[in-house]
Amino acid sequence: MIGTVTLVGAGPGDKGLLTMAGAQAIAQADAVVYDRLVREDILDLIPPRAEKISVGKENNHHPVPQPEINETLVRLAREGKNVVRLKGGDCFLFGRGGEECEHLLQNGVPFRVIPGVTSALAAPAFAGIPVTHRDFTSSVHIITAHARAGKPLTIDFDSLVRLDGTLVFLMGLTALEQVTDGLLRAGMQSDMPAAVIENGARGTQRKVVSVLSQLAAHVRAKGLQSPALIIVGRVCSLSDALDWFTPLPLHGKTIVVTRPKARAGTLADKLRAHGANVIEAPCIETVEREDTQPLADALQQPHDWAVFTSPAGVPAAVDALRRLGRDLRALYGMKIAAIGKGTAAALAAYGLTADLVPAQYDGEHLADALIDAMPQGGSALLLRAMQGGQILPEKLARMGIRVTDVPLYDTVHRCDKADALRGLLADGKIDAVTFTSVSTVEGFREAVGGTEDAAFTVFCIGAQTAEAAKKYYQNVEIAKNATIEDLLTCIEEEI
């Protein structure tokens, strides 16, 4: 049985600009063939079981020639695989998607196309430049300014000038002077507003807005690099007034999120919404323990409270009970405590309401709240990680509360992006690293090695996490309260 090839436009940057149809296609893929400019957070959507093949084309450098890419798609489809051809921007806009579809058609391979958001429209939008505006122009024209190595551009500049519309040149930074000189020779006004946008629609976006005759000099002075696009037209004069992206508080900052993959999204999405360039690099993962005997033994004893110290502990408890042939009714008669609102939300997903959530979300304050709830003593069943901190059980025990500590899962140090992180750190391209637990601190340290003199700032949730971070790093900040919102506030105030 022959498979299907789906061409997916990945958009210009992070996964927020990937279409829902594109994300669904990636999630269902058996193999993904992807380009260089596809971001890591989109590649993270590829199922672990899927084959990943990089065909990273760069300007004038194609490590995998187009004919080989075409044949790779045919080969994978003939193996019966559901193949995604993941392309930066839009599949059919200077992406050679049409050629790939023709080759698939010639070889009897069924295909479909899911368009993507093109940088030709997205980058200007993120730079405050509407490509059309009834007070300025009613047309936009997209041109490739890419020429073969050593060859001059073959662009009809005279016709472009006569169009009197917004001109967007893709893949043209190396030919910037040829573009500006060509337009000027064709009669375009020297003071025509123009812009170059680097890393458009990304947290590291930079721009230069000038006039046509001075654009190249200003771009070189600021050191803009590829990927970048050129925009020429009167609409560029609106950039400063309509720029909503650059003023965001975290714009231009690169921040690493080290939370487990299942929990990274909340913090990462909030950081992106504030303009940051986010690198999701989980440094720990949770692995549920197969041995359910400690839980079975614990359930033979009465307990006043069932205590959950992380969101991961909730599904781990449900799975462990299921393996015992039981369900959450095994906790009947116990009150339920959660270390924070994230854990309370995880409980709510299973229909359970936390009876106790401390004002500050850490082990010490959870212990204090439980002690206040059991003034005459009592018993607590801790359902948590094998590597859980000792402050909570020790403080409860000192107050005469019987503690049964049941390990449901292990926290394992693992970072698939360790090499990339080390490279970025060596180049000084990371501004901040966030830690939400002691385990994330240790996992990051294990992944990247010694970075005591690193210039980045560490932002932590919880006093215990901060103390662990201070063993390795000099610039450590702690959120006022152990919440994602307070962590975000701390980052905005200190970075």
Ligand code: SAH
Second form
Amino acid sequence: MIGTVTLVGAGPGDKGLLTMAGAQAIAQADAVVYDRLVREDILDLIPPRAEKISVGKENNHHPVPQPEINETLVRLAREGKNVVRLKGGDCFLFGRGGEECEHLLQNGVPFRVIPGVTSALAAPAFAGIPVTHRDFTSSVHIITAHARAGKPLTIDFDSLVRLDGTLVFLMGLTALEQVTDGLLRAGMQSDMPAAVIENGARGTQRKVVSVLSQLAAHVRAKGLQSPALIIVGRVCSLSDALDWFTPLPLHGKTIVVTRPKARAGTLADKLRAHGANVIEAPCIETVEREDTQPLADALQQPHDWAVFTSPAGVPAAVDALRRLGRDLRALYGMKIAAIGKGTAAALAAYGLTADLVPAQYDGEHLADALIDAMPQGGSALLLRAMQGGQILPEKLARMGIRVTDVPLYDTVHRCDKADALRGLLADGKIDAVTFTSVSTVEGFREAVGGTEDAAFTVFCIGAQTAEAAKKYYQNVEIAKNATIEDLLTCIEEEI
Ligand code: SAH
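Please supply the corresponding structure for the form predicted in complex with the named molecule (the preceding block corresponds to the form predicted on its own).
To see the whole picture, the full complex is given below, headed by that same chain.
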């Protein structure tokens, strides 16, 4: 059966501005054909089983010619695949989406279109520029300032000036002087407010706000680059007063999140909400162990406490029990300890309430709390990673507590973004790296190699994590308590 092609507008920036319908289409795709402007964190949403095809410039310095893209879409659909054609911004605004639909129609391939948030509207919004405003203008016009190869611009500047609306030019940075000169020659006042926004709606956004006659000089002086758009109109005068984005505490800072994918979300989203440019580069992965014998053996003996030392340990325990033909009732009668809030939340997802969470979320404090809870001695079943630290079992054993340490999963060092990270580090583009466990430190180190004189600051959760980081890096900060909230506060204060 022939597949369907879904054109999806990816929006202008990170995945927060991707529509829910778009995200759903990506999750169900068998193949994704994407452009250069689509950001990494959106590409991360592509299911691992799906074919990923880049038709952007970055890969080979030349964009894939349009007829070839059209043919690729038809070929994939004929293979019966659910194809997503992922485009920057909106798919029908200067994205050749229309041409692709015509080609699909001619070839009898069914298609759907999921519009996206266009940069033409989002970049001004993130720069404090409302594109219409009753005090200034009642229309907005979106124009391409891209000339066909070797040809001059064919923009009717006289008409544009007469419209007296807000003008947004896409693909116009190289032709900036031609645009401003054209408007001036057509009679637009030289002190008309105007702006250029680079990387609009992204953590790396930069803007230049000026007046028409001086815009080009200011933009060249600041060295703005593509992708960028030009906006001309009286509404630009509001840009500084209504700028809500630049004042965010982490604006302009590039921060790497190294936790594994499943756990990166909350930290990354919070950093983004505070204005940061976030690079999600998981440096470790948890792989559940096939061998369930240690757990089966452990369950032969009674234990007073079941101890979880990471959120990943909870589903790993559930899976291991399932493979033994059992379920969480196997822990019946035991009290349950969680190392921290995240682990307690993972337990809560299975309807379990932790009886004990130490005041500070690390192995040392967990051991102390368990020792306090078992003044007469007792027994503890540790359900955790093979690579778990020794402080917890050693401290418990020293106090005469019987410890059964059951490895449920391995923490392996693995980073798909190692090359990208190395490139950014070499260019000095990274301001901070966050570590939430010793293994993330080691995983990152393994991915990027030696960077002793690193220019970035390291932010850690947990004393042991910080200790591991200090082996390699000089600027190491540690969150007051081992929580994501405290990590954020620490980053905002120290970055
Ligand atoms: N379909 C896209 C536009 C494609 S044309 C959309 O709806 O946004 C490509 C041009 O869009 C770039 O040359 C640049 O002018 C503009 N553009 C795309 N993303 C941008 C961004 N994040 N910030 C500023 N301009 C952007």
